[in-house]
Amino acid sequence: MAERAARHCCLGWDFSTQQVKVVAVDAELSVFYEDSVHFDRDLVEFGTQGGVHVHKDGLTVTSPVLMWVQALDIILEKMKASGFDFSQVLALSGAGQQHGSVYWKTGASQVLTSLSPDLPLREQLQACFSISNCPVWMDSSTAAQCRQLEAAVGGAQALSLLTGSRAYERFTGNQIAKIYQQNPEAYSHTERISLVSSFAASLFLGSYSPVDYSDGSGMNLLQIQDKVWSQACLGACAPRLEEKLGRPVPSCSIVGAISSYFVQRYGFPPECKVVAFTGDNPASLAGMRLEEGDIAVSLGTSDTLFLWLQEPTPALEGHIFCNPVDPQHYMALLCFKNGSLMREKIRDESASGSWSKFSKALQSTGMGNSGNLGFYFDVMEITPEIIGRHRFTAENHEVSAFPQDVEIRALIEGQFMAKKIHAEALGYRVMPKTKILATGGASHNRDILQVLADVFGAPVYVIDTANSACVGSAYRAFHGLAAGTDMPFAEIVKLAPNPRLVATPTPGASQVYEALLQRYAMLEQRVLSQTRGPPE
């Protein structure tokens, strides 16, 4: 025991859609605790499926923020019970599940400074919320304000250079317009409106944290590059919506010491710093433990990309955010909803259901697929909107079918080549020093994993993310301890688990992607102008 109790540690904690999680990791950056509160399963009583509640109208999704109060009171009394040492934790960070919002009523502020340690958070916060069903990322009600905030600062292109992406239904200044003009008096009632991250800070704190910089550029407010409120975006959202927010602050911030409640009921130290909380992805770079010129890819029911930019160019697609490890920088997010479900759809196809057929196929074929290239979207695509399949020749004639072995090439070298181009219009540029970190379900397939290293011409490694924004948040909590030193992030997890290298660029590809890949933009632009009709 006496071991234990000298185990100096920080708290990672993670307010994502379906559960509460925390993890617990020392100075060697092992980790060494971790627990979590399911709201399904473990708070029956709120009624969700998944997390949310999903309403009438199909495009209304909210989750009952006192479900997060809740779960925060189980996971702490957990701690307890199995002996936690709260005593040992120096400082501790956390992320939230990106653009979902929280509304406290006029007068909480003084209940958050003055709670009980008798009493759990529940019972004292309960009429602390003017909106008691907060909206969350899965919400896609607001269109009509979307299209209002694009008009007032001069269209979608202009929104994307202000704030980092053109405007999202899902975006908090989105969300804030619908229930202004929708519930004008809960508006009026509300003194403070905080991201899922803020407000998950603000229960430690025992006051209101700021946004920090990386999950407020998911707001369609922030200017990115300055890193201030947009008054154009807040005047078209909402009146005396500034004063709301508060001012935003950088992501390695330490926003105060934790409140006296954890201090007395848990047994926290009062020296124990809270460090800005952020977004679930912005941690989840964190976690990853990316660096300028590194890319992960996420390669699961829909691809997603993290990058590390340096001087971004926002466009209409994908979103720019501050990046969360390095106030100079930015990291883009792009998000490709034709993932595992397409690859297992053509390997039931060409491959007869077998991943060691498919993985044949891509041995057998070459790099480059003879000059076929195809486009496969069973669903309509995010990044960019195309729907169908379409396949073309070495001299650009669309067919209706190809081979079973070039199928399969062509599904996973056009994946990669459009990840490569979209993320190359946002200012990526793959660097001498680049990594890419593959993760999800088909990084467990060497020969996927060798054509993404020949399309971007880099390494592949491979890494555990199991928790990946728990954990980053704790590298975070450390990070904020020691900014104040100018210690680079990169500096601070060193100590952590190494990716594994699994692929490295075949002689030879760079040549060969260099042309592929503007005959893939070009057809690209061709499928988009058939799929959508001549321009307006």
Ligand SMILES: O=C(CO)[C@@H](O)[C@H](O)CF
Contents of the next structure:
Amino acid sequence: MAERAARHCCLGWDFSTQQVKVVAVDAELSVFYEDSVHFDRDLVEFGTQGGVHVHKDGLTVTSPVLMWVQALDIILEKMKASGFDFSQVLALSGAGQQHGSVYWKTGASQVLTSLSPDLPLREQLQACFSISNCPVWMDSSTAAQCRQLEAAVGGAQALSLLTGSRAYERFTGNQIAKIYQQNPEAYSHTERISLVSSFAASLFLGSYSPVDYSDGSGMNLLQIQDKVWSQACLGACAPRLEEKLGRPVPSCSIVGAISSYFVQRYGFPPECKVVAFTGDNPASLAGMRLEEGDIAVSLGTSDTLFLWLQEPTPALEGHIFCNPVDPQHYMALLCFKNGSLMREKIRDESASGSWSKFSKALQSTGMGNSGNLGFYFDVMEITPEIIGRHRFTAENHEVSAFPQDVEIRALIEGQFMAKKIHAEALGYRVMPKTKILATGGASHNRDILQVLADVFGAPVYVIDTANSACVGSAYRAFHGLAAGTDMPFAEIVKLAPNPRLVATPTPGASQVYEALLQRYAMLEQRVLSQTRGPPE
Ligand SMILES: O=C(CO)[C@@H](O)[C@H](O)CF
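Could you output the structure for the form predicted in complex with the named molecule, given that the previous block was the form predicted alone?
Up next: the whole complex, starting with the chain shown before.
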């Protein structure tokens, strides 16, 4: 085989819900290698569906930690078999599904620091975990622990101001509290608790990696302003928790050099640096190269907004995390459950199942839809908590139906006005340099993106985000190598492929939507009060 040219690179890992993925990115920021191990397909013995086990109660959702360990063994062996030159790896970083937690058994650190390069990780780490099935982000079994935590710190809004979110069942502090309450013996035999991100970093480090500020913001435990654990939150969840978590670190930190295990077994250079791993969403923000004032809109099954914020306004909706690439700033995440499934339903009902007819309806109706407004929530919406379809005429009279074309525009304008209103409630403001980055299935429909540009008054770009968490992690590894030079992340990634401009605001759009947004906000409150019933 022809000698492969030497190609210095950084690796970006993603320990996601369904698979472990890796990309190799060279100094020109080109992705030249990618691989993955799919849990359901490649690790059948664990019996997961979508990478998880949903328990009989329908609320508890876990994943086997040894499945994650073995997936790393397999993917590294696949890379080795493909002839990947590990000696060229300058640094690596990674991401993990947020909120999940890993429980290292007392004594595990000795095993982790003295791994034999002759054996796979799984064989050596078999007995290193006090909890075999780790709670993950899909779990919703900790409602009681959420109420206890909010009560301990003065309520939901107080917790949100402190940690960036009100209590959420999937957030790690509440999961730890449940384990302490229901399995105190396992908790007492736990010397370290990692997030999925810091657990993965620990494997490469050969010692316990600290939690980074950004993924740590998804625990209901970290004070997001001071970037220290909240003693009130720790105390409300479990005893002696701080010693099990260790001190959190900035997300751009080099947490150490790669373990000798990987040097001897795979040929990594001993000076290969490990940059703190973070959550998948913060890593995606890095991969999409969001900058201050930008907003990323993922138009998928549910719609997700990533915001870059300088001064957050924590609220009872959405999540504020410490920013993964600028320690002085923040990011926000907003989830809208009625995303593409709602768009597909209206397409089927009002455009005979045709996206082309759907687009024609948007083209044939004007901005503002002659004052007609709609709320379309066939499943209980997260942001805000409303269910049902509610349509209003220009005179704010509720009606039971719209003509088909009006219905289609009311759906799309309503979805995007909701996004703008709730993003602004978290402190987001459109800036002159704002770019909207659209991803996900609906981002292939230019007419939908035109409405997005008009409602926000900002240009819309599309970007390939297939591997955004991995690529963002590789970018963060390069950024970690520049530690101490104060080089901003944007400078490090300036060679990366640019997003493609798809839509710019129609002239006059801001005047139309400025008025409509105010009506939308007012009507949303009216619907909320109707569906929530009168305040107690
Ligand atoms: O719970 C979430 C964010 O808060 C999910 O996006 C997980 O990070 C997916 F892994």
